[in-house]
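Heads up, the chain below is alone and in the form predicted on its own; it's given as structure tokens.
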Amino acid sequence: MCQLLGMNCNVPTDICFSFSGFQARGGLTDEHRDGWGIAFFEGRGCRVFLDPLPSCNSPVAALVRNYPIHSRNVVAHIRKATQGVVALENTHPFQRELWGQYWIFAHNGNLEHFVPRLGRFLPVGSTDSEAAFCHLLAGLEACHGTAAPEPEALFDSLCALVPEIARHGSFNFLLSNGAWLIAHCSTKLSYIVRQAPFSVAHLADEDVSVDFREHTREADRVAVVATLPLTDNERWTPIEAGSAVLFVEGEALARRRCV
């Protein structure tokens, strides 16, 4: 099973403490070593590191685990190959770009015999959750046309799209246009809002702890979603399986069951 990431703010925040629990489960604290990648939203822009390389001896993670970028949308992915070869065009996150913004997407899971409608979206790579992406992306611009919807009537149209994939196997995924964040659950993902007032959390893969009294604000607010927890101290809400969660502004403001 891939590991899946996300992180969704009121303020830019760096996500250093988390992608370093994250970081160990390529390859260190689990299984997963066919490759790596995060994005991280800076406006309209997004900066996207990918490498084949488990993250756990990765230099590129090394980089990013010491690099305070500060972002308010965070999508991150470490793999354990299904369908495709381990190389740098099958790494997740994938980017692509609608209505004028970039959209990023990671999946966990496998979908079995499912044959994607592309329209104008071509995947580069060979995995089925790349050509997942593309579907999605092509039915929801056929969905609104030429226009971006406001996040919750295009949180319902995904959510109308997404039982034509998950029938075909495991679709836990990650979509975000840096103003929001999508978590859908298929098996298993679980999210966590970090507001006032902040205590100290503590890593379940590696012996660190951080006290986010030192690191915020009385305002700030951090919603942070993971396959599994990432911290053994705190209580994490799991999302229910075939629902999905819109998280605007580091709160988890809409809930659909996608089913």
Second form
Number of protein chains: 2
Amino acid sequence: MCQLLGMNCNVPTDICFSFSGFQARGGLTDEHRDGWGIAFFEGRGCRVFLDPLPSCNSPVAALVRNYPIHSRNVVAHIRKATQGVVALENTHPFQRELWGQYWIFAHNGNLEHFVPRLGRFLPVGSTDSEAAFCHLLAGLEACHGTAAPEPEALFDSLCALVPEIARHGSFNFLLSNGAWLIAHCSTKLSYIVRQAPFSVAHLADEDVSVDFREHTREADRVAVVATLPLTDNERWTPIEAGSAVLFVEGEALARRRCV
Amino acid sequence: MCQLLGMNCNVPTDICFSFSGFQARGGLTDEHRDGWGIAFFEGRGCRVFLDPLPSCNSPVAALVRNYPIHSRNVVAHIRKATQGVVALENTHPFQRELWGQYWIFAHNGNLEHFVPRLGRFLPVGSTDSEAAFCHLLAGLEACHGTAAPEPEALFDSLCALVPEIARHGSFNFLLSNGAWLIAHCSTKLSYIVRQAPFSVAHLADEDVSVDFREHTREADRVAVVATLPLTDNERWTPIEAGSAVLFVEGEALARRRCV
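For comparison with the form predicted on its own, please write out the form predicted in complex with a further copy of the same chain.
Whole complex next, starting from this chain.
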């Protein structure tokens, strides 16, 4: 299995603190050694850093850890390969363009005997994950035609598409188009919303703390989603298995059962 | 205007030497300060490093310069903005998926009053360049349907699409799908093919030399394409204005007039 990390905020925020603990899971404190990747939205643009090396000794991860990129939506993934060889084309997150927006997807889980309904989005690599992403995009386009819907309408149609994939196995995923972040939990996924009054957080994977009072303004709001809680002194909310949460502006705006 | 750098090889090769001179043009030895990017194909996969900062002081460029990624096809770009603000979404190269392959495009030039024929590929940013890329992909798909053609057939149909764009202004570009590299010259573009017997090359932008005899095997062949020759002791071949060259396995395999 893999590990997911996502962030959705109301102001551009750097993810260095969370990424620091997350990165350690890529071969150091955990076994996820088969590559990693992270996507940062900045305005309408998106940059994706990918490396088929373990994140704990990836020079690209060292850059990401030390270069504070400020983003309102981030999706990161550390891979433990189940389907598809360890190769760049099988490294999450995956990117496509739909409705003149970049879409980013990362998956933790394993889908057995899943045959995607492929329209105009075709997988480049050989993972079940990228196939599921292409299937979702084709389904969303079939629902909404040529114009991007509002986030809540999009969330509804996405949730309607999930069960036909999720019945093939575990399907925890993060999806973002830069305006919102959707997190679907099939087995394991938690989140935290940090907002005023801010306090001190301590990483679970490394002895590192940050005092968010020194780095935030009163109105800031940041949601962080992860396979396992990244800090050991804050209360994370588990997402119920079979449910999805829509995050907008750092807030858990909507929740749906996807069954 | 901008600067282009491309590489096509018959064995995975690192571009650190060429990139070193090229990077200096992003604000140090030249005026192209409005962002830069580089795409590396590795197998079917592709990773794109983008930075809206000038390449001469971009931490991402420092990484690329010092982390030897071995690739058979590379496309890089340093931007001097003409159309579209300086922003990540307007930073080249651009990426899309077609026929289950990643396609990478970078443009040097300026297109006036160009209205793209947009099908299913939509621009995310506001540059003439990304619009032209989307137009080309829609045209190629209209020509070849749902299956990727052989490189030479693709090259023919691409060359047939170029004039309707190039009549709007200067349209130097690099395009690759990871199997080949196509370079179109509208005003300025040169290339060199390095093969045995290898010798010493000296950068034009920095006092740096490399002895390729120490880094190559007899059968290696590497084509490098750039807006301006990157070395000052080798013979670069200018691509004739209005022509395109198809590079496969480090060789200039075909040439066409695109008029």
